[in-house]
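Coming up is one lone chain in structure tokens, specifically the form predicted on its own.
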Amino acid sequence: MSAAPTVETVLQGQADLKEWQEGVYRDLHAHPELGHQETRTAGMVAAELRERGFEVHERVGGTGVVGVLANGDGPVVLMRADMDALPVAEATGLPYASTVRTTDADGHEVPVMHACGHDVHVACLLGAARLLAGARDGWSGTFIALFQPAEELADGADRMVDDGLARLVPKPDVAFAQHVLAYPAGTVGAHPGPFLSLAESMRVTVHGRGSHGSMPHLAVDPVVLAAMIVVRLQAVVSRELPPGEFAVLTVGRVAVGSKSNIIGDHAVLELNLRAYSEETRSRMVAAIERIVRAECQASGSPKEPEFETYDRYPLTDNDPAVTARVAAAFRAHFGDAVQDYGRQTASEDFSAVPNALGVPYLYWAIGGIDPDLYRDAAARGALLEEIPGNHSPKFAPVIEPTLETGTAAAVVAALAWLAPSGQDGDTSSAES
């Protein structure tokens, strides 16, 4: 099935971008920056957008960059890429592997790596921006390229919104984002409805009474209290939610005590919650608070427990009509390479942007793993053992066809709205 003529028009220059785009990607990968420290990346992005004729806004929400390319009358499409990296020591062995070390927000020296693929996202959006700017006769409307900081810190999108994003750009008709995942490179998939889980972390402090290790009868032991809470929390998902309702409740950290012969006076538990609905999240939070308070009472805790939530990610809930429209455009261009990866348990803050702007959105995924390696590992049942996932120190998307696919996907999705009237992107009878 052939792609729409306007898609072919815009993408015909993609082969000429390959050397430049791959160089951009290698440079980004070798020079990762943590959230809210993306000054080098932001500077490179802003310079490229200006060179292509975009109206550029810098330092939006700190280090965010927004480029607006107006090209006549028509719809407004926003496409976002996240820029930040992770405090991970790279172990890929690539010739362009990161050796960067920096100081994080807490003053600790840490290694830095693009272990989640945000370098792919930036390179793909820059490629799409260059293609659209170079083929303006093939489309009409406005394209907004938004480069977001600090997705990994869960506040980059909110900071851009709070810094007046809505005043800087025309209101979009639709918003897009994409993510490279551990699926075969060359594939692309869009899933309607909830796609990425909402998530939040919770810090729970419970109080005991300290004593010497030889005199436990004088103490209210926070170690025992914390242990009982951890055990009880394991039943929240398995016994308090309906079978088949997705939820994750992880106790990721327990901090208590300072020495083997000292019984401390408090314990701190750090939890992570994920769900596909606000109702499920609320039920988990209520269960956590009930269990913690009950265990504190059972242990004779001298003070009420304390609850603090942080790092909250909104639900990524793809608009069904937008998903159907883009999926049809993907099938027209990519054919059998279009897949439905299903719901993902990871979380994102992208939706804070379209939610704040009041526009529908679609967040899709592309594969980044060598297809032959993936198929071989799948045939042997060894995907989990042999294919590194996002955030792994060995996560290394193959450059091609990952960049080609991600760039084309951004262009194809945009042109499903921006194509001239009468072609496949005609918006006159489609709902957004």
Given for the second form:
4 protein chains.
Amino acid sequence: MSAAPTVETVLQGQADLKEWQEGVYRDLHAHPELGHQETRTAGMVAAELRERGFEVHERVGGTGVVGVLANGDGPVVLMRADMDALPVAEATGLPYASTVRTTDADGHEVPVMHACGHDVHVACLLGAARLLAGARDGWSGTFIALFQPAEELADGADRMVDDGLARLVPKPDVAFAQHVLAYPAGTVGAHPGPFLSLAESMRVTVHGRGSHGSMPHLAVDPVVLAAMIVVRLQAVVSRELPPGEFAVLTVGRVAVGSKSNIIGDHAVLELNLRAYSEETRSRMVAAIERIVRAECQASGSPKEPEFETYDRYPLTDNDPAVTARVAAAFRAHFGDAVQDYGRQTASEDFSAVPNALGVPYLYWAIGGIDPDLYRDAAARGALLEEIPGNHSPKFAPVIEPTLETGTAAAVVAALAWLAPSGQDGDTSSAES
Amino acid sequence: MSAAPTVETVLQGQADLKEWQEGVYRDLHAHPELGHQETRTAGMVAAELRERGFEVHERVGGTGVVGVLANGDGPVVLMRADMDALPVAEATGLPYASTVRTTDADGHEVPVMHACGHDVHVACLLGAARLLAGARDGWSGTFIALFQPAEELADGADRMVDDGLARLVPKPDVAFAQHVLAYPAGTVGAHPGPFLSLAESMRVTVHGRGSHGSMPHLAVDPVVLAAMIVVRLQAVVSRELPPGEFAVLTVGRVAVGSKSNIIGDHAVLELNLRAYSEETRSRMVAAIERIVRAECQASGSPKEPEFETYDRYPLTDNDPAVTARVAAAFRAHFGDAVQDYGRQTASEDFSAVPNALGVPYLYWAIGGIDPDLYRDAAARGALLEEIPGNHSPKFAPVIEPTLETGTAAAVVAALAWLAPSGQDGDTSSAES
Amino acid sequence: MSAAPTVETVLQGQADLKEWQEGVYRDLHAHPELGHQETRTAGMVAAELRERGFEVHERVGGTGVVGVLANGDGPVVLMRADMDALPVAEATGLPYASTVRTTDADGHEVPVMHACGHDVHVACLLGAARLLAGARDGWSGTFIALFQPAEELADGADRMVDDGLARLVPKPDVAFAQHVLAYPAGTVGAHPGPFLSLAESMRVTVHGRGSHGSMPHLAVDPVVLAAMIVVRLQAVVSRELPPGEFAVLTVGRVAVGSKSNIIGDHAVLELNLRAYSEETRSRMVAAIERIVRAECQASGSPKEPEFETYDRYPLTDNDPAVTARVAAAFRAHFGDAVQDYGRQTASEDFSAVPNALGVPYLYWAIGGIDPDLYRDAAARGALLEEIPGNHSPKFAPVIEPTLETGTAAAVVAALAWLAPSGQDGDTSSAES
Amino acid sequence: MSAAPTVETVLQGQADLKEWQEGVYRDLHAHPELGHQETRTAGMVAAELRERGFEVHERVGGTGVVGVLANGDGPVVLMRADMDALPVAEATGLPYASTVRTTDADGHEVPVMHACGHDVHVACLLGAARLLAGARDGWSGTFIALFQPAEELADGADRMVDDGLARLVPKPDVAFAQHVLAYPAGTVGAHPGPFLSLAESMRVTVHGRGSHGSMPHLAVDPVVLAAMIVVRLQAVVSRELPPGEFAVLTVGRVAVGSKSNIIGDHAVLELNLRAYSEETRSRMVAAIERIVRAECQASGSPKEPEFETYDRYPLTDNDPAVTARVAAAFRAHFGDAVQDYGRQTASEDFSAVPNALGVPYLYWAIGGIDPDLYRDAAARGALLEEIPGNHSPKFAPVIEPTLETGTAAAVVAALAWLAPSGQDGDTSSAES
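Form predicted together with another copy of the chain structure, per the form predicted on its own context:
Below is the whole assembly, all chains and molecules, this chain first.
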């Protein structure tokens, strides 16, 4: 790879920023902020970017921050990190564990924790920004560092887009994002095509007719109605979708009635759908609506059911050409540590940004688990039991080599476009 | 009926107490108290009984009151009224409507309303006590007026029994209670044998294994488990019990999960059972436990289900001989206004008192609805739609002739035992 | 009872006909005939009636026989016996057990057995006819002996009516039928009001879309559809009908698909409904149709479901006045052997005859089980296990006192109308 | 490809055998034989092989035929064709359509049709055998042509193995089979790894307790039990298996009861399972057994359920190295006509042969549909509606280029091993 010399040049500075970067990470981890409340994080990010010479836009889509580092002619690369934390009570026992509590959007006081690793993403992107800014001779083009709020609320990316992101930045040639997952720290995974499922939630309200529990004949029992719907919905995945097609239809919540001897007048079901294609999603949605309506009729429901869609996540569908190019760059730098983690069942709103900008993208993952622990647990077939995953109160990426890997990955990918010469440095091959 | 002259003698005073009694009723209605909080009502009741010469026991089983009026040799008759109200926000628009709010046993502030008519029962029993106390020449024996707390909580009668009721009063020859229902005011109904169903509630907790909504294969889905249980339970009544046997199995509440994309780790179902025989009840309970355990196994549930029984109401099973005797006395006094309302699906804890004392009993009902309104609604087949029943926020018995009827019924039934001579005045015929 | 002397006079001849009657019974039992094939039975019946002086009509509604014995002025009494047997292979081990096999209406060779006791009914009615014919001085009026085909096929009574029964006989004042059941021989039961349920069967065909078993997504799976319908139907009895209302909804047959790896294109469900009121029946039918149609929609069924009703049996609803009059006559003759067996879940087409003629009726039952066996089994709670009931291959009424009781019951009931004098002999009191 | 000259040399003869081969095909198609009845086909095959110089073994595993053509040193290649037809009434309207009827293994007279295209397989393998036999100079090694009975019955391959196949033939280096599918004629598809699912059928018998339809409380209703099992089984695929894992669980047949008003005493369910891994299969089997047992307990079933497995098909899991080598040879010969049809949901017993012999294998597919028809239907999204697939009574492969393609494919694949020189002609690279 002719690009390698440039990469190594830029990454030379990595050893020097380690102490600073780990401090940033510990600070972020100890001060998590819920979605749309990331003011402290955003302030720190904006200050750092300005310090490094980026043109900085703040309060994009609320608390979002965008930094643009124009460095001569050449490709434009956007890399995104998400900043928000989760309402989870940290149970890692780490010295830098969060004890933060805050008031959420519903007015409840909740604990807050970086249980999904967005603090890793922020620290890595800041590190990459510092490295690229510090080695401007080694590349040419424009690097955009985008810090997004509220990924966990499914609307942070959309809000940045809606707030005029396209007018703030030059159109990128490619967009990147990364996520730390429960794989061995030091490894990197880039999967072409659909990588993270699209997802959406649906709140279904069906109506019965209330009565005293002793007089079912005067009622339309919403408990029976809800149960039949749940049962019926199982056949959507088992019978209506092609075998082997990825599709999840989870009814996560059912709430009917208030006490044993009163027949209530409605039921609420909260569903979550996941798929790797819009066609599968729309077939599921159509099946759900058909089944719910029919079961209401079977019950003699007095009122039409209601459907409310929320928390929609788009499909994360990595561009094959981009993936191939980045994977080649990764292999040149990381060697055997490059893996294909395969499709993940989780979802992300990142792709809303490149989709809005009309740009091909790659969303890759890095491992965050101590490699020895991982190997041991895997050998005993106990990965799921012993390695706390994302969203667990015990999710605790090891700081290194996680930060080092994520920072290098961001630089390597960016330089696959930004490097001044060689096959990796031109924009034309994005179409190949 | 040779007893008639005595009855009419005692009831002569009824016209004179009307104003007082209606005032008592309005006051009670405007000041409802939840179960075990009936201190104001109990205080008023105790004062009135003392005023009329009853020996009064207060704080029996918490807020219960028992008055004993010994009036020479002869039978002992016990009559019970329940005092508690419900956490319902009154919507009758009556001038004496309740606006009371209080803190319930769980610490929540709730509205309170006499939505079940216990204020009628108290006012009638106080009126009957005053009439019997004011006409001691007309009868001989002992009259016990028992004012019970917390019927709606299913434990008021039990608490009075547990608190030593049997030691406070002479053993009765017969026990009575009455309830105002949504039938025409002025009518009285006495049904021999099972009249009110036995009932109990059961809280069933079943265990799944939680997971993210995108990974059902790592979970044991409690939503599917709960739905299958609900569906399966329908076949208990439809298939396992003899056709035509009264049996109700209502699942009033189902609560599973907290949000759409998280698979929870347990489900709670709250069931209510009703029957007219212990055999049917125990068959239902056995079927529920068998089905729940098996469905847990079908789901691969990691933990045994839990069953908690609460709010148990005994069967109200009127003694046929007592019923016949009272019905004859009712017919002598009320004529055609005596009806057989037939079995009711509701439940009551009154029978715990006579069962504990080893006494035959009758629980009768009186109508409380304006007869013209009732007739009109019945003619249009609109009774259920237009006549608010017990527990409705609009339940509003007409004061008269409801109080007059309930008061006279109590006196007539008591005198069927207490009258000094004639076939209705001896205790021997209770066995007839 | 002033009628008693007449009854005893007529029944004097009973001892003399015993040998003949038991011979007739054994012959009938050994030569059972399926519905609409009762030619041998009908021939024997017609010959006997003619011998006794009845005016005889044969081939009424196919194989039906009607005998009319006019004996002066007075009431007209009709009594019916059904003649058909069942496609059951007898396993009683009796010396006169059936070994008959025949070809049924569908062309299949089947075994035949009097497994429902219609041979008892025929023998008893022939005995009563002989007794009444032999004691014409003891009564006055007209006695009609009606021998009906095909009760088990639900259309024998209708066919006799449709074939002009009303033109063949004078209008009766009252109509009777009786059935031998698994109660102690020697006992008689007469229940006022609804005694046997109305019943009907329904064949429901629902449509899916066939496919190979490996391609469920191309199919509309009729197995899942049928299962959901069965499950849903359980809630009709458990939730839609008033608790305690007699209602049975049995799915007796489900047939879907031909082999494991082919998804079929339709499902057939055969349902049986029973109720004691037309209202309940029609609510069940409406619920079934609503549920089936809705479940077809939930499945995305490509074609409307089909409903075919068959084997309809009317309600057997005994006239209270007729029942009271006959019960009084029974008690005068049988004393304590008169019982109230209570409502039966079975069904009968007899009432089609009195309904068509506009006549009040009583359908009573007689016991057929050895009283000692019955008592023993009952004491051990083993009635259902040890006493073979109607339609069992082991159903074996003891000949005596079954025939004696059934014959006497027919005579006693008839003479409650036909006796020349006294309160039991006039027609006016039928309205009482 | 250095092998190409040899291939073309051997295939030179293809034009000359067309008339003969098409005649063979039409004859086979017009004379289909059910599994284990392929005597006419086997006789014709054996005669032709002998004619071409093969050493022939007949009656291997019943009606199987194996021909061995030893042609000097070198690799041993086995190719298999299946010979049996299906009990389907042909509806193609072709001039050479089958009108054959025969008696199947159950003694029923059934129609017979080559509805799965095995006649194509036989004709192609005979053609390839003739070409290879006629061009022995062009290759070196041994070619085994194996004609298998009863693929549709899942036991033809096993029977040949059990009958000592390994002793009759030299151990092959590689084994092949092909199948005509509903893709455009002229195309060839070779998919590495799992290509056809493993499958098995399971007959589940569950026990209830019979009763009259009017007495459900005396029964354990097998209709309800069967319905609950069907409903519950839907959650195996929807909840218990990883999303995206190929798994089919079809209940193809349900049979319960004989008529509407009798509650039967058992239910039979016939299931079909398909998967691409043994782990998935065994998870499904365990889930089925767990669910069926638990549902029997939920019903109070009086007897353990019974499970009978039949029609087991192994996984067809193409060796990646073999696939790569053949695919390269295909591309050299067929160019763009080589496709990857992707995984098929169908199943095959072919792999039992190479598995028993310990040989890597490739099972490829060829198209059989007129390319113009296919293109038109595809353009209108009407492939499934308009193009009759395998097992359809209208399945009608076009004779050409289907036979030409299948014959050439067999020769090309064989010569990828048998060709005397070049990288495709040695055995060593099978391990690559």
